[in-house]
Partner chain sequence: MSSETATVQQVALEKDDVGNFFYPEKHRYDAGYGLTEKTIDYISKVKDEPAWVNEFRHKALKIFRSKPMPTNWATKDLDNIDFDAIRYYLSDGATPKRSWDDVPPEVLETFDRLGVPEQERAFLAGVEAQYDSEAAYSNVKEALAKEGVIFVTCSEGLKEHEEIFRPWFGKVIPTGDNKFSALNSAVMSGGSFIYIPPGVKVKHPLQAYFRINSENFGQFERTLIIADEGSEVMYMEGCTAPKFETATLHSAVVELVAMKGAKIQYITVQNWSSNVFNLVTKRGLAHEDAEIRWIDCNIGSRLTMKYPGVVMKGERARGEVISIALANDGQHQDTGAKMIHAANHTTSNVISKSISVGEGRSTYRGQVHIPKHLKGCKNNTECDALLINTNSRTDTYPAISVHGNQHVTQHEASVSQVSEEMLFYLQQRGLSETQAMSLAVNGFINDLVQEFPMEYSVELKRLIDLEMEGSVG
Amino acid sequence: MSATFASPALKEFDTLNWPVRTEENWRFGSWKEANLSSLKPIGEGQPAPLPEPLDGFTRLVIQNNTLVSGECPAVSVVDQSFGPISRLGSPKLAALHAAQSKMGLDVRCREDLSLEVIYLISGEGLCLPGMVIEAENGAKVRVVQRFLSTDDAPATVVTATDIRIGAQSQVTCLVTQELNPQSKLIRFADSTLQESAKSKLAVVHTGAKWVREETYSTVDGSEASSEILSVTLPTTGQEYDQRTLQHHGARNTHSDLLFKNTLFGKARTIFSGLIFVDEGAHGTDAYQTCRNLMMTDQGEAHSMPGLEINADDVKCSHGSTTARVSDEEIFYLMARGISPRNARSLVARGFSVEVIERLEDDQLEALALEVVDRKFAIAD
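Chain above, on its own, the form predicted on its own: structure?
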């Protein structure tokens, strides 16, 4: 688990190495993009028009490293990192966050909460926001994080989220990433679930030229259930690299991962996932699915699902598929007066909707579809 907010900057940062090609956790990935040694912390942010607020949500707005509007009794602003730990190949990047982050949100919920956090990113350099979410005493928590560029500068966002879900509590978290095509995003996402806890953690990636995302879910309490969802829509010049681990440490736990990538042009995606079942974690029920829809012949999708099971009486499965939009589907829609381009977009949109509907929240589904539709409107 991650360290606490009181952690000092990591002394070992200088002793760690940037990722290299030979590391298994960087297989197929653009490891050179992860060398951020030449970057300095980003300067002051700039305002921009905000999207419509979500009904019933408390909104916080952050410009680069400064909270500029909004407040919530359940949220404290801290000026340091909570010290994320990378288990999936990026200890140097996690140490960078621990050493340099000056913007963190500490969200502690003993009652129901709906929170929207908008990150407005501008300028060139490093931006390192972080968030800890603690849900206790059966609380029901909804959190939306939106990453939006306000200019065309090549910002690099290194962000970390640590979600700790107590017994009987429920957390639904949606992250949308719409950074400009010159930017990078590196995201660490940890979650830990106690007895009978439930989580739905979803991301929608449409922006940035390069994304590296490491998601580690620990299901530590019996009868706990974790869902991990992702929709990505990369086009030429974009690469999305996602690494996941579903860790089952108790009896009668459940996890389900569903990632769907729609690739346009010469886009690249990498998915590497592992379901790990501890000794004694009998009754585990775990699934892992990655599906790739290729809109052209030039895209590149690499999928590496895996299982490691150390217990009896478990039900675990994983799989990956890669396919083109079928000519029959396009012909069917064209015969009804729909142009070829719109027909392809409709098929691709339907492919993504299955993931979004798993949120089971009308507001969050509408937001995710809005982000997806904006990308479809410009994708070739």
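Switching conditions: you have the form predicted on its own, so give me the form predicted together with its partner chain.
Below: the lone chain, stripped of partners and molecules.
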């Protein structure tokens, strides 16, 4: 397998350019951050204490590029990338992953699976883990990916996940990212859904200095349903740049995207989303909502919700709002003896919880909430 992607990708990597300001997919984005030309591959990872395991999940631990503990019959480790395709502005970075990644997980499920993968990132340099998840035969798959820093070194993680969901199968995936504030994360998240397949793909970002995330969901099978969720809590010095595309290629498909950003300090967020409906994809039912909660007067939120509809007989809508916690809400809570500061926190937490509840999985919800609360404790 190793020759499949690496050598053509290397050629492609050489011919492509790093992102530039004028690209529409980098509008408002910090395109300079994406230039990784000066980076060297990351070294050996360091062991570190691990978080509490999740009940009933098989745990794999990866230090930088090496699987150090855990095993699972459905998972094989491959020594290179499966070749992500960037359709949302970063082909150079996707080619970089394809050309240089040394470690990927190949997850094939024909029956139910609960998998927890912990990425412990340490040291300076470029780390390129990847993962393919294939669910077939009506399998219900739950995957948790946790990105954690074990030191203060500025690491750059370029990661790709490709989720292929066969007919009648289901995948619920939660990614939590708590990297140190010097690190960067670039993440490609692709998913393809066949007939009556279901997906719930959620991310929680609280760490890293800069995150660029490109989520591309292809709903290719009729009656398939894709849910995309995100909660982020950036503060001063952090910028989260999320680009999404919900691609409907078959009749009677459904997708629903809900992104909520709570901005502290001088945080900066960019959301660009597109619902794309192919010709003939009648009966599409697609929604997209991005909401920004501004906790301070120095935050900066850019939203670009988009629609491209090439078929009639569809129901599509998007909405985007930006505001702070309303005075009425604060007043209501103050009237019940809660301090203004606590009232604000409560409302803000409720704002994030609304997304997390959509996971409809107690264990995953508890984990996401734990990550969110950790950030609230230090950000406010």
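Positions refer to the first chain, counted from 1. Keep in mind that what you see is a predicted model, and the values were worked out from it rather than measured. So that the term is clear: the rigid core is the largest set of C-alpha atoms that superpose within 1.5 Å between two forms.
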Classify residue 333 as shifted (yes) or not shifted (no) between the two forms, where shifted means its C-alpha moves by 2 Å or more with the rigid core superposed. yes
